[in-house]
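As structure tokens, one chain now follows by itself in the form predicted alone.
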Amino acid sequence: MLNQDQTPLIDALKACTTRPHAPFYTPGHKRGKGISPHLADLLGKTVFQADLTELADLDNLFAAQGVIQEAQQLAAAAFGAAKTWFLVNGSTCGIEAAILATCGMGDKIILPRNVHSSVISGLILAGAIPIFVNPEYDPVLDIAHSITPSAVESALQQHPDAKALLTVYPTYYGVCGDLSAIAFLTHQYHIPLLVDEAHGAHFGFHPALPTPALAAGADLTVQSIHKTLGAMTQASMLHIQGNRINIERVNKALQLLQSTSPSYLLLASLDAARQQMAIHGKNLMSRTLQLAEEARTKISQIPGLSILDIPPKKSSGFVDLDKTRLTVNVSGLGLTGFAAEEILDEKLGVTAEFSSLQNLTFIISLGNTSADIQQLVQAFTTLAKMTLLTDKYQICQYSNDAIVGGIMSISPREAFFAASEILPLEETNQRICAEIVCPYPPGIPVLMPGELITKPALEYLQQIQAMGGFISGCADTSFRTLKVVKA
């Protein structure tokens, strides 16, 4: 039985900031002595000391045989996984490994059309070909959530020869759909089940949480320590568990693809996240949630306000929902969600994690405090008073089917590296997409390389860019031309 409460990395990591010795090796600011004065002004010279190589004590994360070995077997432990790798480039690393791992040049992939575009690189590099499936799609909240059993059924039957099937769980709005019927379902095709659990770490520290991927039947799943626990920025995790990955591809694709010098920085938070989960996750998670449940209900006592929920007839897209994870919708205040955004943010002093056209989203987690929680629904009451909002606030009356992009054309490999040619977007209607395109965040693209260009998709970016959205991806920021693949 390992014990939690240790932390191996932090442990050696400390030992070595305090050693005394003359520092012969890279970093360049040899433990902060040659920082910039702005920088250790900023953030204080000890954290500095830390910022160090792979010396002997430290162990070599491409080939763990000391303390970040003995880390990532605690984080297994504490996650449900067989093994566990660390990431030091974030959960896009961990997609696209999983991609690698799993695909080859011209294999298909069973995969939501609503995916991070960390998917779509994972399929640039790996020459794969997604098979879409289309999520199910609330037309009233404009949201979209999972994909069902049954259109997985029904894409499994169409192309018995995928590879694997990848899906997201849960969405950036915190909807869960039913991964264990997925899971089964995948299985009975001898392919892995493939996870993006970027959004869901701490799901497996409370019973009130939903059920974690790898314990829904998950063979692969990635989780962004740095976004719901303890971690810092671009710290994260891939768990695999079965016989159905090939753990030295997984190796390979992570080797290939992290940085040959990884910040022990990042490393030694993703430790200390697993011990302070492992031994007070529980506690954590009850205060969090009940700080969620708070802002829950005063928030949907407010007039023209309401709380995405799991509906009272459950579908097989939502069956479940993170409720560390509050979605809310503004249109009764005739309102779109970036004017709400904009209006708490310069005037509120509330921060959300991202807006869409009717919805506000904010991520509730252990750093958050009943101060917070306060300062969130004073400035929602506030903003449900405001009566003099110009006409740069009204709320767009556009109707979208959520999932607007075109069919795929040729794989985003070859749409990739082909020859391209920039044109002005009224010119590219009918034309094959050389670029990622997408509102950001979510990070979802409506357009991806290989993919035919429509008029739909080019009008809902155009009004989402209208509305005060921004387009991320696109080589021209401004979105008056677009690349796209030479005739």
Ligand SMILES: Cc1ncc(COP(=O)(O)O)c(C=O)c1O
Given for the second form:
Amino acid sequence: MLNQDQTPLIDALKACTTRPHAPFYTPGHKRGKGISPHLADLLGKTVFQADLTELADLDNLFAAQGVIQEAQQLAAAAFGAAKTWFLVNGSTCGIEAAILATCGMGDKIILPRNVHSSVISGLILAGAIPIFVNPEYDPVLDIAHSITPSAVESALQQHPDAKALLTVYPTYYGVCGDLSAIAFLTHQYHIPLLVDEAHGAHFGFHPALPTPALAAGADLTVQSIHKTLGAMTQASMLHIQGNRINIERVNKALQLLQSTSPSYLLLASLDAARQQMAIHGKNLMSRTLQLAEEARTKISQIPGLSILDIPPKKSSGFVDLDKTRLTVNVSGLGLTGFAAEEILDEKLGVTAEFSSLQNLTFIISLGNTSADIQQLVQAFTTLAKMTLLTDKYQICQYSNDAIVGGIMSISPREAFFAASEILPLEETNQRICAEIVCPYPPGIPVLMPGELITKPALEYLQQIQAMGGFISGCADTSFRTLKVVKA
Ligand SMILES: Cc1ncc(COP(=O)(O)O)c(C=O)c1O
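Previous: the form predicted alone; requested now: the form predicted in complex with the ligand:
Full complex below, order starting with the chain above.
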């Protein structure tokens, strides 16, 4: 039985920072001595003593046999995995590795349309062919949920040669589909279920949170420990269980995708976040859930606002909700989510995770305080009063059929490498897109390399832009031109 109170990586790092020696290795700042005073002024000097490289006592991320291996084993036990890899390039590299480890050139992979752009990058790298399944979509709330087991079943029936199924669980809004049923169906076809669980790293630490992906039957899951737990930005984990994932291919893929100089600050933050959750997770999550519940109750009483909740009649694309994720619909105030986000941020001292046309989404985590919640509730109370006094902000009618459309003409990889040209937006209808076009946040691609550009997709993106969102992924972020495959 492992002792979860241990922090092998932090201990080894601490020992290295105090060992007197003359350093003739990277990084050049030599344990902070050469650091710029500007950076030291911001961060202090201590942090740089631990910004070390792969010294003999610090193990090696790509051939872990010492303290990194110990830390990863502790993490595997704490997160319910058979094996865990620490990631220093975010869940982005974990998701790309998951695809590279299961699909080769021309192999089919079944996935929902509302994937994060890292999945598209994985498809380009692997040369895999996406078989998109439309997620359940709530047109009233303008939110895409999970793919359903019945949609998965028909995709599997039509494409029994698919090599893997990848899904998003939870969505950015905290919505969870019926993952156990999806796992059961996927396994009937003897292929692995890969899960983008970037937003669900905290699930395993409290019974009131949704079932973690591994417990629901996933073969591989990728979690951003930095998003909802206490690790530093970019620090993530990839977990596996069972025998459907080839460990050597995961190793090879991660080596391809990550730096040969992984940051020990990030790795140590994973060790720390795991220890913190293994020992204090239940209490921390109880408190976080309480704070979230308080915000939920108070904000939902403000006229004009409503909060995303589990529908009374559960649908198979929405069977559970992470209650620490708060999605507030502001359309009843006559505001777009974008406009509300700007007012909250600039005038009322509250910054959301992201906004969409109708909604604002807030991440409530172990780092939030009761004072934060009071400020949030107060800000919404003020916002509701302000909008009663002004007719400045208007919501617009729009249609986002675009995010559930899309015909792949050629593979994302072929489009990525094809000769391309840049055309004015008006001339791109019915051409093959050569870049990712992704309104941000939440980072769900509307157009991707290889896909036929349609009028509804262009109109949707223009509307998002007109209402204050911004378009990322494409070279021209003003979105006046678009890169297409040469005819
Ligand atoms: C659903 C989803 N998957 C994957 C990622 C990528 O995670 P990371 O930022 O850890 O690379 C994100 C990031 O926003 C995300 O929202």
